[in-house]
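The chain below stands alone, shown as structure tokens; this is the form predicted alone.
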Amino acid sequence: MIICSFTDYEYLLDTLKPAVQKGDFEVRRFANNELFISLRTPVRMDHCLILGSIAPPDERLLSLALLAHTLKKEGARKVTAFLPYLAYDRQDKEKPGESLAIAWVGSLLQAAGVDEVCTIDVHSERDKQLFPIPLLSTFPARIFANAIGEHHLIDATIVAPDNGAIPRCKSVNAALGRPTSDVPYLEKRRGEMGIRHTKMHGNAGPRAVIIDDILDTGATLISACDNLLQSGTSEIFIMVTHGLFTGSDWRKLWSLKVNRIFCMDTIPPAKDVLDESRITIVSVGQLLKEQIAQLNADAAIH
């Protein structure tokens, strides 16, 4: 396998060796600002992986699509897009007059020559239904469970901030050897005033670990933590797969008895995130390596 990694994701390459060979390419712009891909590694009849992001700025999506097209033009047998964080995957709901962006992204990647996409913790099963090409997702349950053990949080209750996070919490409980039947969860409402939680189902206990897929602006988690405190919880930990840390509102979490935030490096962490001692960054490299091994195993079978 040949892997073509965009510059901002090269921090993961050492983890993936020797399973893949690094491909050499360059993204440039002409004087008129048109994108241009220069591929320097022969790829004919090879299975090529593209490691990168389609998150804004939009140049990332266009560059990845153009690279996929170039790889297929140069004879690549198969192109797999490795997108640790699948941007646009929350835009998966049918609403009159509104775009269905995750379906559009899938169609665009398919048209560019991508045969399949591998990601970490896709937002919903509906994303897979809307994608026109295979969308393979891995959830880091074992990694979260290990972090819970290493940071002496075995006595903490795992809590879902909404219905959608319940399967994630059950997976982590299973990895810890706990019963998966009952997961305390919060009922979430969206209104003109934003996100708020209206009801707690189940009991959280004095220490809680909230598990979710994304920390973006932090609105959902801020409301969830406020509700937990009102329910009697006194110490909160947060584990998310993707730490976007958009804006500054998420910092309100520190005033809501949040002791530590754990997130994976599916998105290159910003400097202010790396400098925050209460945020623990967990590498996604091992999960990507396991996905590569699975791709090799599937190829051997077929």
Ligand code: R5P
The other form holds:
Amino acid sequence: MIICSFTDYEYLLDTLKPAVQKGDFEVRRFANNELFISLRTPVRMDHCLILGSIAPPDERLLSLALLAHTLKKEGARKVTAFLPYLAYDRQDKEKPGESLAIAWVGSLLQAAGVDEVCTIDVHSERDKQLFPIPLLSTFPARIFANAIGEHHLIDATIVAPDNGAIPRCKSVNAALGRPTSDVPYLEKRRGEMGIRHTKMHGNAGPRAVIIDDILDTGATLISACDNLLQSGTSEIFIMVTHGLFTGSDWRKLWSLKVNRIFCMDTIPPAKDVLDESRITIVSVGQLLKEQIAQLNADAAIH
Ligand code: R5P
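Now that you have shown the form predicted alone, what about the form predicted in complex with this ligand?
First the chain shown before, then all remaining chains and molecules of the complex.
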């Protein structure tokens, strides 16, 4: 297996060796700004992995598609895109007159030569149905459970910030050896005034760990924390798979009794996030290694 990693994801490469051989390529632009790939590693009949992202800036999506095309043109047998964070996966709802971006992204990758996509904690099961090629997603339940153990949060209740997050919370409870039924969750409404949590189902108790897939602007978690505090919780921890940390509003979380935010390194962390002492970044390197071992095992069977 040959892995072609975009430079911003090279921090994950060390964990993945020696299961994969590093492929050498370069992305450049011509004087007129057109993208151009030069591949220096022979790939004929090889299974190639691309490690990177399709999140904005849009250049990432175009570069990844052009690299997949180049790998296939050079004779790669199979191309698997390893996208630890699958951008566009929240655009999975059919609404009249609006784009269904995740389906479009899937078709674009397929047309470029990608045979399958491996990701971590895809937003919804619907994404898998809308994708025209296999979309394999692993939820990092064990990583969340380990962090709960290491940070002495065993007595804290796991809470879902909306009903979409309940399966995630159940998986973490299962990894902790706890009962998986009756996860306390908040009812979330999206209105003209933005996100609002209207009701708490179940009892979170004094210490809560909120688990979600994405922290983007923080609006969802700010509203969830507000509601939890009103319901009597006095200490909150947040665990998300993908820390986007867009803008600065998410910093309001610190004034809402949030003690610590945990996120994975599925997105290269920005400097201000790395510098924040109350954010713990946990590596998904081991999880990616296991996904690669699984791909190898599948290939040996077929
Ligand atoms: C929504 O369904 C997702 O699971 C996240 O809760 C949400 O997209 C996070 O975005 P933000 O931080 O901007 O509220």
